[in-house]
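The data below hold one chain only, encoded as structure tokens and taken in the form predicted alone.
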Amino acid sequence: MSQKNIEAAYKLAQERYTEVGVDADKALRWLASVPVSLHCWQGDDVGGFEKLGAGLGGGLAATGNYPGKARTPAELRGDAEKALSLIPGKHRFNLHAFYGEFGGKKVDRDEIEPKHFKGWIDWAKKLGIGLDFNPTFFSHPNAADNFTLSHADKGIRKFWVDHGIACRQIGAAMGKALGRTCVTNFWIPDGMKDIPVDRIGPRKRLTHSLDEIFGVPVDPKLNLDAIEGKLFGIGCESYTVGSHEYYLGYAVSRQKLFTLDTGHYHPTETITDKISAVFQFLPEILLHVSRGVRWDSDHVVILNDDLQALAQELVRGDYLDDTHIGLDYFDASINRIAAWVIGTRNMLKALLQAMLEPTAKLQVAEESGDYTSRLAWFEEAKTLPFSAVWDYYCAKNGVPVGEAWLAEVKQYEKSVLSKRK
């Protein structure tokens, strides 16, 4: 589509939105202020670069073997940079601890330092983006039995506590170097495959371990701590130490960010309704946006009803300034860069649709008890000319409009990815 046609379509859409009381220009300015954190693990199937010889583990599984997986930090940065160039707006990048650059040396998890992430910090500074961080409590001999911070062995527990402390220091170093607060998210795989006798012991140990980690002072202007619960995982189907209820209680009592992951609940349970409940007791939250199919299978985010409902809740509740949005999936069956682009663009599309909703009309109808009009406006809003506004936003940001980004990914695959063995 030509620039002239894009602008003409936007002008008509703008007029239509004005008729229903929505300022399209304002919506675009709002969208431009919302960063999404792209996750490093989509680029290499959660492989990391420490080469300790442990399998993926921790209830995690990446399926597929699409050619061109990133094998080095430099390749992963190049792939991520290509993806970011096809996504409108200024965003962030989310790293796991075992993606450091260790110079071919064995550096165990309790020994990692900010210097091992200097390459990532320099790269982010060049792009003008922020970084987020995650301790890696899996793919390690000390996590082989699916217990880490709640382990019965005091020595193993201390190893993981020291890892958590080190990760918060790295997050703070990233925040300081980039002038953008880093969010460091804690998720652990701890749990049991079959029915346990003792449920309270591991949770007591986990509480003690977390208190040790968070007891080390870190400037919240540089690093924010988040904790993430889960319903179950492979190997902990019967008992998950860090459940939703456990971490919600911990987050509220210690005033940490609570992480809501769209794939970490029952298949018919969504996080949309949880957001306003959690915000009654916490000032900020972290979202991990994924797409579970039957279970926490981490499929690429698509523009479905769940994603749109999530975005609507964030916009209607005016929660975006206090919500950190990150993506969390890993699909190795398709082009990995395309997976980043599709998921992130869909997250942004959902937010823009919610920002263009005639919310004022919906609120007036609801407050007056006119549920007929509320339902009518819900349905009418679905066919407002959103796509013309999205195309204009992409063009304005200098990224491909419509499906044109796919040709660039295919060319990159031909010239770069296909040469990787």
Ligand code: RNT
Second form
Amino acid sequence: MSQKNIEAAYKLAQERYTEVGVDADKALRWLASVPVSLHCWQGDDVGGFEKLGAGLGGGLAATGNYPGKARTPAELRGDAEKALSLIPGKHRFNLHAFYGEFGGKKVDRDEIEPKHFKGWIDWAKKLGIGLDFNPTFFSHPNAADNFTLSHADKGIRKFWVDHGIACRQIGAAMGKALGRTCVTNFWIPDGMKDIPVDRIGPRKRLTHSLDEIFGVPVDPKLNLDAIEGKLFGIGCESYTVGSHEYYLGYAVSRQKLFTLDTGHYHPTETITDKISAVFQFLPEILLHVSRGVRWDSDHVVILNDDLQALAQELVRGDYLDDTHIGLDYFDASINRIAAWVIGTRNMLKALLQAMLEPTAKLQVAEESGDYTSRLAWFEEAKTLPFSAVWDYYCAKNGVPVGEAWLAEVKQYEKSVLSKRK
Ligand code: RNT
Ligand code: ZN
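Would you mind generating the form predicted together with ligand RNT now that we have the form predicted alone?
Now the complete complex, all chains and molecules, led by this one.
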């Protein structure tokens, strides 16, 4: 597409949006202010760099064996940089603790320090982006039986408490070095495959462990804590210690960020309706945007009704300043850089579509009880010339317009990924 056509199409689209009371320029400025946190774990199938030989645990599953996955921090950074260069706007990068750089030494999870993330911090500084963080409570011998912070064994609990404390310090170091608050998200796999007799004990122990971790003061300007619940996991079908009710209660009582992962609910349940409920009691939330297919399968995020409804809710409720958007999926059956690019561009497209919605017209219709007009406007809004605005935004940000990013990924695959054996 020529620059001339991109601009001409945008001009016409802008006029059309003005007719329905929407300022397209304003929507683009708004979109530019929203960072999306790209998850490191799409780049290497949630492998990490510890080489403990424990394999992927916690009921997580990355299926597929597409060639070319990143094997080292340098490769992962290179791949992520390629992805970021194909996505309009300034974003963030989300690391798990087992992606540290340990210089060939064995540094156990309770011993990790900010210095093990210096390579990542320097890289983020160079790119001018913020980092987010996650303790890794899986893929480790001390998590082999699917219990960590709620483990019945005091020693194992202590090991994971120390890991949690270390991770918040690392988050704070990242926040400080980069001048951007780091969000550290806690997700634990704890639970049981079959029906437990005692549902109470593990939850009491989890509360105690979390209180110990969060009892260590950390400046919230540098690091914010988030906690992520779940309905079930593979091998954890009957009982999840950190269920949604558990963590919502914990988050509200301790004023922590509540993490909503779009794949963690019953398949017919979406998080759209939950956001305004949670915001009645918490100032900020974290999202893990994913796509479950029949179950919590973590497919690449596509521009479907769920994603659009989520973005609309964030925009209509003016929640974007208080919502940290992270992605969480891992597809090992396609080019991993493409997976990042497709999912992130879709998140941004959904947000832009929502920002271009004639919301004022919808509100007037609803407030006056004119549900006929509300439905009519919902449907008309779907075919407004959104793509011309998106293309213009990509061009303005110096990233490929339309499908042009794919050729760049294919070229990178040929010149870089295919050499990894
Ligand atoms: C697992 C959670 C969690 C993980 C990442 C790797 O069900 O969604 O967020 O996917 O921490
Ligand atoms: Zn998640």
